[in-house]
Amino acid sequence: MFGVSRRRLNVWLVNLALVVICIFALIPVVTTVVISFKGERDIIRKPPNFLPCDTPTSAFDPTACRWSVEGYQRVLSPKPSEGGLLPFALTGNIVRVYIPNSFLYATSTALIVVFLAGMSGYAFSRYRFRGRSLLLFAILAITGVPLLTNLLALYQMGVVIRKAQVPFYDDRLFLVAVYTGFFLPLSVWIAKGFFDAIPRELEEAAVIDGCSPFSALLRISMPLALPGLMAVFLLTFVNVWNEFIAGYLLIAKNEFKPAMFGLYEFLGQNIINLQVVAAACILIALPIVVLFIFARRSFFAAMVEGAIKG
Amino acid sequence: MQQTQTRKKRRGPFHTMLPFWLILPTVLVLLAIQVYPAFYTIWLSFHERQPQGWEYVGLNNFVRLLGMGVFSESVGHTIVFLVGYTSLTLVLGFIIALLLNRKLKLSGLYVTLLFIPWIIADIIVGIVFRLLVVPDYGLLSGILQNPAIFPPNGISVLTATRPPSWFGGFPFPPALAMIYLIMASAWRALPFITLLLLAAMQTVSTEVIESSRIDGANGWQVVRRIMIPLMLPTLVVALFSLTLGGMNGVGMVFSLTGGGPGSATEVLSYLLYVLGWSQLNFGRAAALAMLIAVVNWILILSTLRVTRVEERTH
């Protein structure tokens, strides 16, 4: 009896001491927010307070607040237009320039990867051939290592292309060339994992009932392992856009670089309006906030297959 | 095995060099992106840029680089980030990993809120510590910055300078904002070590734990003499992508502090762009990026030797 009722408050203290640590987790996370909807009279009190939601008369009413759009108005600056699909258009240089390169960048970069890694992933995981373990040892090896140190090199690598005038070269090729070769070995880990874990009988019984090898691996195999190969694409989408350093050396206009850059550019723009630098942070966080938060499954399944690694 | 080899016999050639046109891709790209730049960096690192070209200059770029007082003082700095980056992560890590383990109805909520800040990219997530630092203007320096609490004047995170050091040139203890870039590195970094301590945890069997628990060993016992010693494999492996991930890891010092208060947080990755990209010393930060790569592969191959990785590319 007692060792019941010692058990359920153990429950309770381990649940309490939970909600604690995830308040304190998301305590920059809500902070940052409560900072985007600041009115610009709020952001430079001193001291500064937590909600803008005192009057002279009382610390905290409700009724008072002063929620403000101001911050994302500076960031969006829409501007009435004619003719478009919406009575405005947003001009704000992070929503019109930075955000659509990385949108291009994570999603060029994560189909190249799927398709290169869905291909390795699965003759690693079906075929035995001579070299093999060598090669996946290899690409599990360059998983590990760090895009800082080879940056130089590319940035010098970036420089020799550009001056030879290669035709139809753009910055922007390069770049996502350079994400797909960083983020591939991980995926081709992760592919090989989805792919080793689909019975093979499956193929070959296709293959008994006359199904070609090859259709046997577009018709069984892919299908099966489609949910494998959308973490992978997620992962990869969700890294490049979160990668900063190689967009920001490796691009040399400023109108192809990448939505982190937008940000950092941003950062230097508005040492006091931190409402505008919030709002920024939390328009190109969202989305993939929102991703992550509807599809945790899938990344959740790639890290386990990515994390054994280490 | 032998079926395999029969099975190749019956395809045609495509068939027989199919792994091999699957697999060329791949290599072909890892070969230009990975490996190419690598060995081009160690040219870099022998060579010095002078107008008319590239010019071979031996080990002088790393006899100038080690030379330099902010290369030892940024070593100092990395030392100093490193060693509080992971024992704080680790820790936390492992104490939300064992809250975590007691399977509870919410788990799966806690997993998922407990995982955002994975998700957040580190420029941002530097800028959001930032913002609650600003002098005068963010929420937490409204309290380290009143001089009820803190006298004389009240500390600002992002301009309080090192304080006097207490072994020679050794930048410890380490500026306010250092600690900061710390506390805010290791709020990202926790996510995925709580769940790589996690998954190891649930692998250490409840019986031996229940059976110690019947011989007697209270809670701490039962950490240190039976977890610890089980999940030491995943524990290295933690610590080793820790200092890998810090050592390498650039965008938040870039969003947190640029490397001040005067060169306070300026770590060896921040260096390497400085020398690199606003000094153009493109020489010497080569040489720098040579010995960070040499640690680098000390750690990763030690990971891949405890991991014993070779039983699993059979």
Given for the second form:
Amino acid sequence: MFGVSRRRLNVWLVNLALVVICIFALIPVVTTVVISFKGERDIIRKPPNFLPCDTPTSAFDPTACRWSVEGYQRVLSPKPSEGGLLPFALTGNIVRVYIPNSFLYATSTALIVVFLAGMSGYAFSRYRFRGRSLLLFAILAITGVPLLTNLLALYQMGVVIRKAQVPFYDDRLFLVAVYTGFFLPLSVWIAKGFFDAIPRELEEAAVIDGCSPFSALLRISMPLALPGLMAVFLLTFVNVWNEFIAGYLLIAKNEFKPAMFGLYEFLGQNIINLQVVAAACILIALPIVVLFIFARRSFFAAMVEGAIKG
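Same protein, the form predicted alone this time rather than the form predicted together with the partner chain?
This part shows the chain on its own.
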């Protein structure tokens, strides 16, 4: 009886600790959301108020809340449009230029990394060849090298290639190649761990039934490793989306730069308009939130499966 009560108490304490951690983690997010819907008058007022719902006679009156979409209007810059699907067009640079650029970089890099990491992880998991351990160690060592330490050399490479006027060269392709090279090594190890968890007997049985080794890979191993590859895709997508310094230095034209640069530029223009900056932060973070809402089950299943089987 005492053991059951002790176990229940431990569960309650763990749940309470998790709730407290979640509350502290959500405080900055909730604050940013609230600020994005405030007017400038309520942001700069003294003493400050968390919710703009006070009146001269009441500290909080839900019917007197002064919510504003001024920040979103200035970020989105909607203007009337004719001939489109909508009667208006969003002309703000963040939603018109920078977010689409980040989506292009993140999606392209994530797809390339998933393909290369999947093939490499399978090869390292299933085959034994000379230099395999050394190569795995070298890949693991590369993951410890920060991107910042290589930026000077990468910048010089970009300048030389740009001056050489290589056909079909584009700064966007160079940035995708840089991101792929930086995020691929760790992804190889993640993919290898998931292929290690798949029994070889399944592929051997498929080969006995008439499949070729490549067909067994596509029909048996790849579907079973799909949660792990989805985790690789999500991790790469989020890391590229949140990356700033490489997109800032390696891209020459502003119209090719990612969303983090757009936020940096926007911050310099609206340093005193916190509601505008907060609205820009919410709009840039929204695609990542939506992505995780739809892919959360695959992602957490991959993490749990990797922790159990890896």
